[in-house]
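First comes one chain, alone, set out as structure tokens in the form predicted alone.
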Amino acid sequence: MKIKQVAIVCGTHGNEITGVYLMKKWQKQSQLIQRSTFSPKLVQGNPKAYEINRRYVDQDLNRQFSATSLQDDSLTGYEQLRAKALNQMIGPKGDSKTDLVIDLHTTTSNMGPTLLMPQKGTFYNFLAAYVKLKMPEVTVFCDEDHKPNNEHHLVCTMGKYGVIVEVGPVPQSVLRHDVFEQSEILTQHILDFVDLYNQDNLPELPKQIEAYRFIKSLKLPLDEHGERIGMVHKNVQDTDFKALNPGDPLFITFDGEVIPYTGEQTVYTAFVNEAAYYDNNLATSLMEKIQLDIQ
């Protein structure tokens, strides 16, 4: 399948402003995102949340795109209605007019430039391999890619294909030159890939690449009332995509008790101490390291 329509969504979260300023740049210099074989469209995901400098108004927009939620007329919060409007503009999910959705995000976690892929398939493998070839510092994150697309609740799953550009660390509502630059370069590599893919003109790609697959999320230490009693251990802070071994320090209570990781196998962390996840008391995601076969 050739990729003819590409949507670049910026500002899905209102206080992740890097994407919004990239959008403003590309609106003025549209040649930067133009390619010969497809038409790009820039979309601001959540303008109201951006105006009030918050992640969202009522609900997280990036959790509203399961097929069930999109079809539920009883969901009438601002982001729930915004999701339905975006689905008409970019989708509709399951029969989308948009071949590829690229959703731009930043994180307070020390993840560097990361390519998140919520689905499996040859297109995604080729894309990941091309990006790693051009930008070796990118981490490839397979995010619940076992799920059917209809069950995914992410903005990018409105398209026939969809990926997330996730770069950090950067505080919420702050611009950092390195994060801005990495976000732009990674997006440009994705656009270059699509153009070459459409022309059957991809370079020779590696046979295998390293990637990480989501296992589960861990919560901060809580008491029986749901109150936090500890925090992420300093040995884990800023160690995204690094090994966490059984017995390694994971949390420390406010009384100084170290809580170790009690799993039976080595895992890898991501979204470590992400500020936006504190409303759910999430401390980190755990990943397994995998090899993607590029065929």
Contents of the next structure:
2 protein chains.
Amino acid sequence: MKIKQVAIVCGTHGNEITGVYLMKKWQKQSQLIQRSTFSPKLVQGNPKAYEINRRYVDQDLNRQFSATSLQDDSLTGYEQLRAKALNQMIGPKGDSKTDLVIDLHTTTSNMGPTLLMPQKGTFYNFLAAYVKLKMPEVTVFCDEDHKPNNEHHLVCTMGKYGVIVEVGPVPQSVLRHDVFEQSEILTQHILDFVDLYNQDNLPELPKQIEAYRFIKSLKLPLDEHGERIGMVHKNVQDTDFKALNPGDPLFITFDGEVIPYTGEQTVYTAFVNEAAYYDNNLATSLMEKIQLDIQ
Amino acid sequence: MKIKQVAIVCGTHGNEITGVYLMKKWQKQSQLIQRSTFSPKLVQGNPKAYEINRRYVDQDLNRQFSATSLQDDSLTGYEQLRAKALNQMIGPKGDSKTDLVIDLHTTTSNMGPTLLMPQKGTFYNFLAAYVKLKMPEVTVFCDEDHKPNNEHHLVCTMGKYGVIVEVGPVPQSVLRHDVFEQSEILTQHILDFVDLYNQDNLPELPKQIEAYRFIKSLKLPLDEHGERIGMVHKNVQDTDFKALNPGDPLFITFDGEVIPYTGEQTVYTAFVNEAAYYDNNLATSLMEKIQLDIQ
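Now show me the form predicted in complex with another copy of the chain, since the one above was the form predicted alone.
Then the entire complex follows, led off by the chain already shown.
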């Protein structure tokens, strides 16, 4: 299958402003994102949330794209409506006019440039291998095998294929030059890949690449009333994609008591202490390290 | 003069949550902030802004404390009213029942633990020297000689004396263990100092300490419509209290053009790329390095 229709979604979260400024740049200089075999559509995910400098108005837009939610007319919050409008423009999910959706995000966590892939398959493996070849500092984050695509609630799952460009650390509502640059370069590599893929002209790719697969999220320590009683331990802060071993310090209570990680095997962290996940008291994602076979 | 009445203000900015969690801790364990010669009052600066997880509701609370604003009954925004209420509780400014106000803040900038002093004098010099003796990693930030205290708009200027504990980097709405710990330890040292000062029992202090004095703020590059056209250059990002020399890269436009610093002498940065200052398109504060004589 050739990738003819590509959409780049920027500013899905209103306070992740890197994508919005990249969009403004690319609107002025569209040659930067055009390729010989396609011309991407630029879409601002949540302009109203950007205006008020918040992640969202009513709901997190990047949780509204399950097939069930998109078809549920009783969901009338701002982002629930915006999801339906985007699905009309870019989707419809399950039978999409868009071959690839690239959704641009940033995180307050120290994740560096990350390629997040919510589905799996040959196309994704080739893409990940190409990106690692061109930009070895990218981490490949697989979130593919826990849900069928239809149930996935992410913006990028509207396309036949979809990926997230996720770069950090950057505080909400801040532009960091390094994060801006990494986001731009990673997106450029994805566009280059698609162009080469369309022309059956990919370079020789590595046979295997390292990646991380999402296992589950861990909650912050809470008391019986749901009040936070501690925070992420400083040994874990900023250690995204590093090993967390059984017995390692994980949290510290406000009173100074260290709570260790009690899992049975070594895992790897991601989205450590992400600001936006405080709403749900999420402390970190836990990942397993895997090898992707490229063929 | 003995320091009998001390107020610790936490959560003056609603999304600087470190202070709020320190307040909750100290409310439960008041012995941590009590000293033999005084017992501080704990005050949450802006509870409503904390509830909505924003810096402020209507105005920045930490800009509402000039004598003129406090006396202006036509100022009826939420923080303008809150300032008057706090002034009644802690002040009144100019004739304050509170000898020392300690106001707890965090920043997204890489400033480390910083003691910010908006006034000057022997008390401040002794305090700064004591803090440097006990916690050498603290930076002393002087903002004293540009305005008389009456015109200062900061919360802490309500007291006879007032200081700000300013620690970063931490994204807005995030608790970082290291920043929490530094904020707590720095505050403890200030309380210890006051207790020793009250007892004429200060240890031998250094004769001179290094500090930084605010000169002015620099704006982000804007076009003729006031739209941002660039960001802080990555060479300057995270370099708070480091030298910025004439000709050094300072900004980069979104098109990739480097804009150098064009001042005539070496200065030092602070509040580099602070999230909250985007409202006013402030890129960084410029500081001069000074020596404070302790006597």
